[in-house]
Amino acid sequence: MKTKMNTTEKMFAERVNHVPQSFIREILKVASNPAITSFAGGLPNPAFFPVKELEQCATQVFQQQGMQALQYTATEGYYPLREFISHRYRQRYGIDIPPEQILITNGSQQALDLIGKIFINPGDQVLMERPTYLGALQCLSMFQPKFQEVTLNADDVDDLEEQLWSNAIKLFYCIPNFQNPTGIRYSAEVREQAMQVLNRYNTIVVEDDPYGDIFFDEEELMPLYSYAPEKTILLGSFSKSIAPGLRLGWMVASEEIIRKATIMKQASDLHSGNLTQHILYRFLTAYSLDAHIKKIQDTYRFQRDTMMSCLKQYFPSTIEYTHPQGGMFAWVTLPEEITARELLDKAIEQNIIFVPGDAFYASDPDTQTLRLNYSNVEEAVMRKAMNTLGGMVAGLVEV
């Protein structure tokens, strides 16, 4: 009697082999242990989730719009919510973005997936910041591009010009506001210079902006989108300002791109959750979003300051670190004698976790870097864990 061998492994699509496993998702499994102090996840502080307010909004939606909110809806998203986003761009930046150029997505992560489906053929060249958001690397890898990397700093954009001149770059993915993982923010000068350079090339700019609301010490800066709306895709999210469990974000782009993205989204999930869109819109119109964000800013600023003082007080002077003006992350470069993975192994023994920096590079990872999240760790816990971590670094340097 003949039997067929189990050939499931051979039947998987080729793209599966090109998507790296998320180190963050794996390490967050460890973070579920209450004894662990986690600097690993990009988690907003749950103390600011508007639980009671959203509960009241949900009750009102069920009482007044229950049948409508529980029905299928347009793929583009709940129109009043898109109008709110449009109005907010006009209010904050003076940018006129019609609701028709806004697509509601399941977090900005889905927007990245839609962009990959629209634009990337296998072998197309995609330019990423060095380092960059791990979730973007994971998502875009599915479409088998050839990644290039660029380093942007406060002084010049020469490396960007070189990359665009040397390679046929189809997409440039960037996080200008308090970048994940480094916490760096593009200056107004770099924004203008970068877009002047990009306007000379046939490259689509993907501007991911999940942290733009969470700024501490500086005035708001204009989005890259404002310099070249016809070739820029701007992504936003309610995950950091309201709650990630809502899974609601958006994409801003030209009508042509939104039309293509809508078709891709129809094929993917028909539409984002109609009920959650109604509840969120009710919250946004019943309460002050700016007042809510101000509370987050004040607390995250204090937590940032606590982490900065810990890095200065408890760590050897041979480390380097960013001083973020917003967002949720600090980026640390260790002395040459130590790798971040080596430090992580010892930290886990003391119930402390973080994300080694090598996970954030498309190629040639820097093994001396690591990302620390400060938004979801209380002061006393942070100081104790950072003291321990700094002692580990000092001990490894001396070995």
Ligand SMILES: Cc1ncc(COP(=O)(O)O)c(C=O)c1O
Contents of the next structure:
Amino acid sequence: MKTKMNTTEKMFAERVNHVPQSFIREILKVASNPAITSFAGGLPNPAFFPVKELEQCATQVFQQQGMQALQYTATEGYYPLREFISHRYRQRYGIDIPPEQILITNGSQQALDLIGKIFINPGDQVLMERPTYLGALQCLSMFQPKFQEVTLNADDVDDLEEQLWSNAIKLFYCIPNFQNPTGIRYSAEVREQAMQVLNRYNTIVVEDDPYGDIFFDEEELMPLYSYAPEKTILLGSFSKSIAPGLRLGWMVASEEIIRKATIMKQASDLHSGNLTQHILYRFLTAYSLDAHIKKIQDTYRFQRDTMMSCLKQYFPSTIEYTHPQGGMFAWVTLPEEITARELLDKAIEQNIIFVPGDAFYASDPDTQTLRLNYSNVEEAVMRKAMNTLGGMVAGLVEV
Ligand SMILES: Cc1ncc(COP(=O)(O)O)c(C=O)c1O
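Next up, the form predicted in complex with the ligand, please; the one we just looked at was the form predicted on its own.
All chains and molecules follow, beginning with the one already shown.
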């Protein structure tokens, strides 16, 4: 009898081999142990999920719009929700984005996938910040680009200019507000200069902005999109301002790009959850989003302050760290004698976890760096664990 059997491993598509596994997911498996203090996750603080309010909104949707909300719907998303997002950009930044230029997605993560599908051919050069969001590296790797890296710098655009000049960069992916993993925000000058430089090249800018709402000072900086709307794709998300389990975000772009992204989304999943879009829209119209975000800002600011004071008080002065003005993360660079993985091995023994920074580089990882999440750790627990961690760093430096 003839057979043509292969092992399953040989059957997988080539692209599967290009996607790095998320080390964070591996660490988060450990984090489910309640004895662990986790600075590892990127989780928003669940105390701010508006559980009761969303429950009420869900009841109203079922009572008043049940059949409509449970039906298939337009790929672009629920029109009133797109109008709400459009209105918010006008109110907040004075920029005019018609709802037709907004596509509702399953979180901003799906928008990254759609962007990869419509723009990246194998071998295309994609410029990433160094370090950058691991989920973007994972998602875009699928399309087999050649990653280039630009040093993330809040002060000047020299390296950006150099990278664009030396390489034919098709797409630049950046997180200008309170970046994941570093917490860094581009200054107003850097925004303007970066867009002046980018405007001289055939490069699409992907501005990923899931943290823009979570700012700790009053300084509102204009999105990169506002400097060059025709070449910028701006991504937003309700994950950090309301709840990530909703899986709702959006993409803002020219109508031409939105048309292509819509076709790709249709092929992937037809549309984002119609029911959740209805429930979310009710919430956004029945309650004040700004008042809700203010509560998150106040708590995260306090948690940031606590973490900063711990880094100063408990760690050797030879470490370096960022001072985030928003978002959920601080970024630490250890003295040369220790790598973050060595520290993690010791920390796990004391039930403390964080993410070593090497996971966040497209190439040539810096093994001295690590990411600390402060949004999901309560003050007393944070102080205790940071004290222990600081003592470990001091001990390792002395050896
Ligand atoms: C920079 C960045 N982009 C995108 C995402 C994905 O967010 P969403 O829940 O909107 O898919 C995250 C999540 O942590 C993120 O940090």
